[in-house]
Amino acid sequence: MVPVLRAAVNTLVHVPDLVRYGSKPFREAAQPGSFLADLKARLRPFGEVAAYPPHQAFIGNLKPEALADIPSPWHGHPLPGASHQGPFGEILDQGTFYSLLEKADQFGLLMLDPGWSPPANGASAAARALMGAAGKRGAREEILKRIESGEALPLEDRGALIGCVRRDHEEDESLAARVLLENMAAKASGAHALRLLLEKAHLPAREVDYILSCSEEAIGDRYNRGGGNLAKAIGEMAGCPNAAGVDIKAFCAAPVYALVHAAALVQAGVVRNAVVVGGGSLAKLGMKSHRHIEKQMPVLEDVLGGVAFWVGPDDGASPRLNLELAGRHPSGRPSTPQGVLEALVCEPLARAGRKLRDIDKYAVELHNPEVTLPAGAGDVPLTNYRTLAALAAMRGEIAREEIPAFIRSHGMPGFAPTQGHIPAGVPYLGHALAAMRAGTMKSAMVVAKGSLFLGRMTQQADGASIVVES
């Protein structure tokens, strides 16, 4: 069978009251000073994160490439009129996400106050088939002793004070209240993006065979620390009674990754609907916010991402996921930023007697720029496309001052959270989709890099590319 991609969902979870717990503000509000304070005075209203251009680009309804013509900042410039909801996505609120957190909760580990609800009208359909009964419910006085003994972690709405997570041992350090809540919410976040990705797709969640997550977590105890499978949490959760499923662990190149492993089940007749599926990673909230509360700037890590893809067999109306395309890094090949983008874009489209201007769209590490940028990390898309386009010159396939429009025509500008795998070449999928069904476009590249050497075990970086074409 030949595989194509049938449906692309992009979703964002504004969690302002969870941003403390990302990895880096936790560690900074542990020591002197008034970082807790300083964060809290920069966090977003939900109608300015709504509003946020790049977040428009991310759910569909504004096309990458016009972030170029609005004026920077992008966060001194919303879009009026703009809408939670897309085309291929939709913004989440927190207090519904919260209602997501109690549902994927199945060992009491979060404890709401009985007073407390989420929003009457704010949630989509997608996630109003995710919210069940409410979980543990406690007396605000057993909140309030679980917290101050070091048991559990304070959770807040609004700044108010309106449940907890706890711990589920007092000697695992893998089933810590923080790491607990990191993985709930790439489970909720991903069961989030899977459910609208079924209710987009119009496809029924009993024919759904098979899930591979790409999530950053570590699921796991202390005897396996990373043994998973959220594949199969998160189908439960989204209610498919049919799905296996495994996780995928890449770094940030893991999305690709799982797009070559679906693509090559469907195309070997193993399963026939293959879901590819992230959720958020908690972790990295506000991973940058103390540069961007010394600029002050709002604090843009403000939200989780997720992401869902169908890759199933032939419509004859999807574009295909060419598996003699795909692309990977060898173990012996370098890990320069040249050697990766060698390995992962000019050797497989050489096999096929492609040029690298052959392909329409490049989606590469698609990190927004205005988060890095004040941190001194720099544009990544745009140091991505310069090396493409160099390699290009180097080849001789364009002239050198042919450089600057094919980065222009080729690439695009950066519009992804800073969520490590989310920006992985992926959220351009719904685009391309698009545009495919549209006949304005014949081909994209999807390319992410992981950094293998964070892990310690290894000094290399990593690499999975592939390409979908009409």
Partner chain sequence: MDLDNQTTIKQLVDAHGMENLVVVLGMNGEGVRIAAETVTSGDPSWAGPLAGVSLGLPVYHILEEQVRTKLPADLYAEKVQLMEMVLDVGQIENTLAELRRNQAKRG
Contents of the next structure:
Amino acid sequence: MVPVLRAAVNTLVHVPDLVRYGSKPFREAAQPGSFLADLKARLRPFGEVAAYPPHQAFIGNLKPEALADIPSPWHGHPLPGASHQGPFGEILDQGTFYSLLEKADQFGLLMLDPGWSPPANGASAAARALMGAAGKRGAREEILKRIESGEALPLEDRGALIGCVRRDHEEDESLAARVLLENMAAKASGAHALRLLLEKAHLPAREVDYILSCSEEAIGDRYNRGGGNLAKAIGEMAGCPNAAGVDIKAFCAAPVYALVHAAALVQAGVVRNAVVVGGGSLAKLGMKSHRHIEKQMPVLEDVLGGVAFWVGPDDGASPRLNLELAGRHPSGRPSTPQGVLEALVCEPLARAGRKLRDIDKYAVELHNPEVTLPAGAGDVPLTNYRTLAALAAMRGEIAREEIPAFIRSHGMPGFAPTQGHIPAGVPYLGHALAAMRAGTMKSAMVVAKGSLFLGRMTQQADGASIVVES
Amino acid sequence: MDLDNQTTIKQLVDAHGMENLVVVLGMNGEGVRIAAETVTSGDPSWAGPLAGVSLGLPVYHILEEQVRTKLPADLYAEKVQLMEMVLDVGQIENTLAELRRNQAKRG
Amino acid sequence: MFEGKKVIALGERDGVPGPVLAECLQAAGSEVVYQTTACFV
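Moving on from the form predicted on its own, please list the structure of the form predicted in complex with the partner chain.
Below: every chain and molecule of the assembly, starting with the one above.
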């Protein structure tokens, strides 16, 4: 059974009032000073977020390459007439997302004010399919009491208190209010991405057999911090009654590992339709916000990302996920940019007798440079493309002076939110599918890296790659 | 620079003494300036434990000529050299040269 | 320059990582007292 990529979806959720619960803003706000007020003053309204050119590229209304023609700063050049819906994605507003969080909560963790209701006309069809009856609503006094006692965190909508999220155990760190909010945000945004995938691809929910979640949250309790299986929770919420699932954990490389596993399960005939889904990372909201505030820019890390991919048996029309060209980084290899990219890119291509320039496009970690550059964190995709091109030059596949041209034709500007696993090359798959269906592209390689050393169990880096080709 | 790193560097200075320590960097672009300033004139963002602390440590980048020529050539060629084509060596050298000029002026 | 010195090596994932800096500087005769790798994303 040849595994093919049937459909790809990218989603964003604008959550300005949750930025304060990102890891960095939460720590900054605990220090004396005016951080929280400064943060609030630099948050963007939904219209600006929807018209932001990288977001338009993310949901498919703009080709990533077109970003190079938009003057900097992109946040100062909103796309005229931009829609929050695109050919393979959409941007949700905060009110609708709070309704999805309420639906995601099966344990009375979220308590919204009885007077609050989601916006009447903001929700898309995919979001509406997920929204249920309102959950347990708490009296205003009860919400205030819980926040006051420290067992719950306040939830705001456009600055007004609308409810709270509470811990589910006094001593269990894994069930602390902020951890549970992170987990529910990943579940709800993941379920939204999956639901949108089902609708865009006309895939009946009951035909999904297996879900691989590549979301970053671990889910657990005090005895088991990374117990997992958010996949099954997402599948249940998205209404896939026949789907089992499992989580793939590999830092930011998880989405590509998940695609490799999904393709292998389909190729082996274990399942017919596998779905890879990644919900958003609340902890990464506002990661560079202190720098954005310092530079008097909008706080750009105000969106959760979501991705979903349908991997199924050959339908005669969709591009193939070529497992023979899947790349991995064995533990005996150097954890340098060179060592990682040689293992992920050069070696699988060499095995098949191909050169680096034989692949039309490389989708590396596609972090939006407008988020990272002001924070001194560099242009991540550009650095990775430079390394790839330098490798091609070192191997004698291109001349040294051809490096800039190689980067231009085989790379692209970054357009993904800095949500860890979300930028891991995979947001390009929607664009690649469209180009391959239009006959303008033959092959794309997705290359993801993972910074395992951040978890302190090894000094190693990691990565995974896979080729999609028509 | 990461606040935990700043704490560690401060502790290392206390433990080993400024005159015995050298800082060597491996990052790119603006990150080089931020790291180098942090260990010389203090945290430029004024957020970490090195805010306002002028350690004045000698700081180099591994791709600077005066550093790479002191390293074993085979090891450098195997694990570092490719990055000369990736990182902006000219910008890195300028950043550090300017920093050293400013340090000398402050004397 | 590095002989007998104590080195603090600050690397980056997409540049030269900490363990590589440390390996090179140890080979050049210094003692690496701290090495770390930043991942800015």
